[in-house]
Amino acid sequence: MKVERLAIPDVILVTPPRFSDNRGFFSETYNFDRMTEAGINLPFVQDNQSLSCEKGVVRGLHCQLAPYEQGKLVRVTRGAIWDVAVDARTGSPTYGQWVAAELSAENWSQLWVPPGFLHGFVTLEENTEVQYKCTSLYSKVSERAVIWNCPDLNIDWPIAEEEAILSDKDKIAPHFSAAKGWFSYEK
């Protein structure tokens, strides 16, 4: 398994190997021991899957507050996304900074987004399926969002604002300043 720490070292890009032959391929997409060695050592309690039918669907930026903070291990099984993690941990040396990676069915990479981070993505292809493992169960009362194109974050999205397809909820999400104090940083 290839492991790459991104510019925010707590965010990790992992790429499991694929073993191909004339029938197709086999891949072990999750192995507790290997993920622990890579620095991903929280238990997963929920799996989610989304299908975005159109290119340009933006989901996020989302998170959940304590005691339901979620770490997410995100992968794409069909299509492609540009996946973003924003450090929302007050006191962190990378607070307010973001990193991104392209995840696709072709490159087979997965992104570890730790608890205390905002997470979002934009689909780069039609009919994109995203699957992610979560370290905490969904909690409606704990969910929070920040507007995807917040000028305070200056995320370099690979899509024009007028092309973005958003949910009604994501269209009215607050700016990043609202996230101050949502999470604290612990070394």
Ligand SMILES: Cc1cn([C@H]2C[C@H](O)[C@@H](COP(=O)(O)OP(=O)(O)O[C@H]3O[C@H](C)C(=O)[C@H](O)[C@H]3O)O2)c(=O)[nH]c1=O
The other form holds:
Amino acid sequence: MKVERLAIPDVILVTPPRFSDNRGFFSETYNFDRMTEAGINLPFVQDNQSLSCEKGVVRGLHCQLAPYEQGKLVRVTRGAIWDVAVDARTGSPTYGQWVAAELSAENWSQLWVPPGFLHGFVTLEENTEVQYKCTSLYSKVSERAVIWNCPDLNIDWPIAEEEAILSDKDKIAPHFSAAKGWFSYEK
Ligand SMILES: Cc1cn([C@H]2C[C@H](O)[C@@H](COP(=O)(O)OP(=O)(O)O[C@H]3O[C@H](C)C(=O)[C@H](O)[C@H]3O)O2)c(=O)[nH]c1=O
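Having gone through the form predicted alone, I am curious about the other one (the form predicted together with the ligand); can you provide its structure?
Every component of the complex follows; first up is the chain already shown.
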């Protein structure tokens, strides 16, 4: 399995092997030993799947506060996304910095977004299906959001603001300054 630590090294891009033949393909999309070797070693308790019908759908930037902070292992089974992780851990040397990767059904890559990060993506194709494993259960009361195009973060989204398709909730999310103290950094 290909493993790449991104510019924020706690965020890891993995690409499991895919075995093709005349019938199609087979892939172990999650293997505990291989993911542990790659540095993704928290237990998962919930699988999520979302379908975004249009190109330009933006979901995020979201997280859940302790004790429900979530690590997420994100993959795309149809279409493509530009997946973003923002370091929200107060005291981190990369606090307020972001990394991104294109995940698609074609490249088969998965992104590990650790607890303490905000997560969001924009779809690059219509009818994009995203599946992700979470290390904590959903807790509506623990959910927090930061506006996707926050000027404090300066994320280089591959779409114009006017093209973004957002939920009502995401349209009114606060700036990143609201995230101070949400998470703390442990070396
Ligand atoms: C996240 C979640 C949502 N829901 C329900 C709550 C709403 O009735 C409905 C849609 O939720 P929401 O609009 O928050 O879905 P997204 O905008 O895709 O949120 C996700 O977007 C970004 C990319 C994330 O990383 C998070 O996993 C998550 O916040 O699903 C549940 O029942 N369980 C859940 O775990």
